[in-house]
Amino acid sequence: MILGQSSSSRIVSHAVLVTGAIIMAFPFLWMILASLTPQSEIFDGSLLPTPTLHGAIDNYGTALSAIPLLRFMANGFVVCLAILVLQIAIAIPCGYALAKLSFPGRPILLVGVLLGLLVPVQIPTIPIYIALAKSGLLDSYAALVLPWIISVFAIFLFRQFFVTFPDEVLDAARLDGFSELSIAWRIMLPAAWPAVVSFSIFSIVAHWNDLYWPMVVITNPDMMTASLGIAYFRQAGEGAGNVGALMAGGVLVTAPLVSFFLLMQKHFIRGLVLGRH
């Protein structure tokens, strides 16, 4: 009887999950099919657009020629990579210090990190914008990167991961003459690789998809990132009202994220599970 109930509950759970997955995946499927369908046939009354070779060539050709989409994606790649490297460079030593070093004020700093998780990104927008404007850094990579190099989420994630690391290994490293920074980079970082991958996915997805901050600090089309470029395409020339080309641009912008996540999903899940302990 218990086995029957367990089997039934498992079937119900899987049915709910599959239904939810289909509902969530449907907009992406529609986007892909619309990007392969001629503009005149996308809204012909059918639930799903009908792809054709001519529609695919026309839509993707327009998306790549009407705007410098590849330039926008290259900008996004540079910005995401720079932010990620600087975030990890700062978060690893900070997380290690909060997890394994004893110093006055450590509990207060940890509370500050937790409170930092509660602050919406919109709150410091005006003072940061004024500082960048007075420094002459608007419309530059610096304006897109510098406000994000300190991630309280990364500090907290690595701190949670480092707490579980054996103290005996660290004591042995100190006896061998390792400095605390050497321990952080040569011992803790390799051990925290799953957490690094997990945070990398969070960071890259967040900043690749970010439309709010680039819209605030970027007006020069040459410096636009992928998301801002798609918004620019929607308002400019051939992109205005061209749903097929817009969907083609959306597919091109989304594909790198999906590929990256599928490649790293095992490390992503492992990092989140280990970081909970």
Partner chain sequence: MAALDLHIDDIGKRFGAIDVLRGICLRVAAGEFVTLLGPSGCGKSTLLRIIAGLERADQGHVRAGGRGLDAVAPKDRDLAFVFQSYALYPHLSVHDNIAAPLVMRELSSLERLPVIGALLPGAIQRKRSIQERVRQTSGLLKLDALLERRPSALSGGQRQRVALGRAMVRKPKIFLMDEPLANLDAALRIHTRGEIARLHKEMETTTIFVTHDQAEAAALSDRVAVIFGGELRQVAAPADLYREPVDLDVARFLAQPFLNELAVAAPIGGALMIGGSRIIIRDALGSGLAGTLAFRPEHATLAEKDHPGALPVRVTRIEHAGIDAHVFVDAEAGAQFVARISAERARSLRDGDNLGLTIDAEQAWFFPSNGSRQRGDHSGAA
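Just so it is clear, the model here is predicted, and its values are computed rather than measured. Residue numbers count along the first chain shown, from 1. We call the rigid core whatever largest set of C-alpha positions still superposes within 1.5 Å between the two forms. First, how it differs from the form predicted in complex with the partner chain.
For residue 127, a C-alpha deviation below 2 angstroms is recorded between these two forms after rigid-core alignment. The Cα position of residue 65 differs by less than 2 Å between these two forms after fitting on the rigid core. Once the cores line up, the CA of residue 27 ends up less than 2 angstroms apart between these two forms.
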The other form holds:
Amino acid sequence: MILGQSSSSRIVSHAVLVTGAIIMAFPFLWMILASLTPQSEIFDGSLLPTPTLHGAIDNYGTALSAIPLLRFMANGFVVCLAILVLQIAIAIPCGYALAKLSFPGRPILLVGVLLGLLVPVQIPTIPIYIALAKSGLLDSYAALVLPWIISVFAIFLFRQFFVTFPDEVLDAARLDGFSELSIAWRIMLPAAWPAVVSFSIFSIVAHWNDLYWPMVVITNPDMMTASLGIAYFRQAGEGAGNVGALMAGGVLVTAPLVSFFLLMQKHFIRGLVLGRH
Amino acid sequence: MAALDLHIDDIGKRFGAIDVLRGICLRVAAGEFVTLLGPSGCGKSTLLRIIAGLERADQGHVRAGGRGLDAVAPKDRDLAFVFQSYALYPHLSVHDNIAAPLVMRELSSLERLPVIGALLPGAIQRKRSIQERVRQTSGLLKLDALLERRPSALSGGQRQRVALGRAMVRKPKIFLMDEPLANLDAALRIHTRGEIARLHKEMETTTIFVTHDQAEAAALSDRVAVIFGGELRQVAAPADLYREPVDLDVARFLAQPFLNELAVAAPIGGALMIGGSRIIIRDALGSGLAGTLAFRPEHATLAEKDHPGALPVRVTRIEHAGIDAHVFVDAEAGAQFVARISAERARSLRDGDNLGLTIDAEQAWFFPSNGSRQRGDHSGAA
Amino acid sequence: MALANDIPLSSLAPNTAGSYRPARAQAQAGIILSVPATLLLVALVIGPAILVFFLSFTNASLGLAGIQFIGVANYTRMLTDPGFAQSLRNTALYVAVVVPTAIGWGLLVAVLIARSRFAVLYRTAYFLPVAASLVALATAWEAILHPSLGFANTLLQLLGASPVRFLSDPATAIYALAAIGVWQLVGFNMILFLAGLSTIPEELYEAATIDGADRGLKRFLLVTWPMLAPVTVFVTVMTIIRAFSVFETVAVLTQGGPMKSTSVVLYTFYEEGFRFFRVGYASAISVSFFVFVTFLSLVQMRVSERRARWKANGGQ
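Let me have the form predicted in complex with the partner chain next, following on from the form predicted on its own.
Entire complex below, previous chain first.
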């Protein structure tokens, strides 16, 4: 591998990668610096904001007091967790049934799942919004969670994983006294673990950062998720124009997910690689 | 522990247009070790899966200890199955693999939960009893040092023993094994074969063992049931099967590894004419049909070329196999034979030598072309 | 759920037939296990999608009673509405910039990273935007691109160039948003390409070396690019769909302005459906969106099928 590269091409490749990496990381760096800098000094003509202790206390203090940021994050956490748990609870048995059990209607369900894969997530939102509005469920966790608990992507992903699982192990389990449901939970779920991890990251990132759906169904600040909260903070009285405090909020909202993501990135890639076979 | 007898009555199974099994009847005594032997695709594994309840027979019944099993779900049949691929749970440790059948049967789903389970009355005691039995089983199979490992960290032989342990731990009344040794290398296969024989002797569990390896079948079984094309051809003790194959298929399948066959015209006056010499064998030749004369290499002798009554033959090839050697010879009219002689004697032979071949008529069989062989005065097993 | 574990299947299927049927037991279990997903699939995806299709032929409006069938009026309005045409143009422009850049950059980075000693470090840096809250980071971008005092313009002035009013100039706003879009997608595409690269057997590279394609572009064209084809098709469709669904940055930074220069299809759909409550018209927009995505998916399937056939014929 190293033999194939001359030192000049290696330097060029590093230069390209480093430049790109700086561009990728720069907004994060700027966000962190700005979150530590007094509001008046952020746009003072210097190239980068210069952090001060006083600025840090001020910005983070404002972010946490002017809006219920922790509440937003807690909402986001509850919503993401509820969505993920329900998605997996529904998709694992279905994926198992589609992969390993023959039952009447299976081909139709499979077609339904494939069709579902084609439907962009925004399409069904109008009727679902109307239904939620009619049943008085707007501004609730239910409104944030319910539309997402069925993930055709998860069903499809898990089915692909299960198809290659050896049938003899399932027969052994049936003889050992497992019911079909306990086979799904106690054998198939652990077998699909890499796929479950990949899917979980997908799901959590998508729903933690989602702005579209919370914007549609939430107007009550008490029910806002982290993303919607930051968007609201931009417009609401104290946040508007207070870039330092806004960036402090951004750091707080971004940090848990980015650290989780970085921690899991190896598993994420592994699940993707396995998923392609 | 009480073993159960197993009655298989007239089992038939079709997959589409193909008859996989036809009218299989087999009675297995309590504690007996019976092997289903046959080439791949003969239906033996399907029969085993029908006994286990993993597959449904289109006709016929399975009874164990007098109880009909047809309406019983696999897990309630009180039998254990060892799969060719071992079918271990990949995510569970060796300990948990062996414990799985006990845990699933003896603990309720609440009791299986990690923390809450421990709080329920009786659960701790039952869990301890399960652990005790897992330990016993793993001791018996010398798996103690591996209990915490995952199957992926085990060798083939170790996986095989875990699969046996999982089957043994709940002390089933009947053992079903589907080619459990097929994925092991030669040395390990023979070793494990001995282990299975020892375990069977200790536990005396009724065992049905599927294999395509006649040596394995002969080494392990009380009786061997030979299946061809979905039909049960012969059930006999290994020694009887060796001496008295019921038809040419069975004789061929049990030859190790060669069988001499010679198409012969209808016998005349109770004797077969081979290359000008008359051979009288013990089989009843009766009906006057043409057929096949068959005998094992060890029942052929090589003599001087002008030995009285011997077929003139010429050596074409010599294969040494340890203490014995197989000598391939050509006879007149294109017939070819194999004789098994001592390696010592074979050393004096060369390719192209002209010799005489004699057949031990007492050990030769005549298979009429229209069916089963008519046994002579020697009594064979049923 | 836990309790259902303990109902033996045999008790669910009483022995009326006098025989335990493994196939029937499995069929029952299959139905039981797939019922929740089936019901939800119908209630939350397929049902609403069909409903949207019907709504697109009506003048349905939230808050107003009575729905009238108006034929294809919503669609003709869509085609003649200069506002919608504008948002289509904006979206097309956005997609045209984002898709090739995000894919090309992602591929380049993946190939270079796979051969680099600092792979973990680089991967982490490129990965950051994927997980970031776009709302928060869009705000950071907004400050960086501030028309007079932001980092970008300070830098430009230091270099002697005149400042650019990135997000507040109708001529540049959509490109600024596209830059942010690229920034966010590169890492994700890189990950998919890395996953694809890791499945290429090392023997192929060794064979290529022996055949004389031992480095750089030659070996990329001979081995890497053809072997990555299925991943590339997947990445392309994913990127097109995600670029087409751009929403967050528009909603947060520009609300479609200045002068409608960043109003994109999904944002128009959101405004029509959930701000002006013109449900019928919004439905027509989303049906067109669906048709477009389905078309792309079909193209993907055709392309990967052709690739598969080509592979099966010994093309490796």
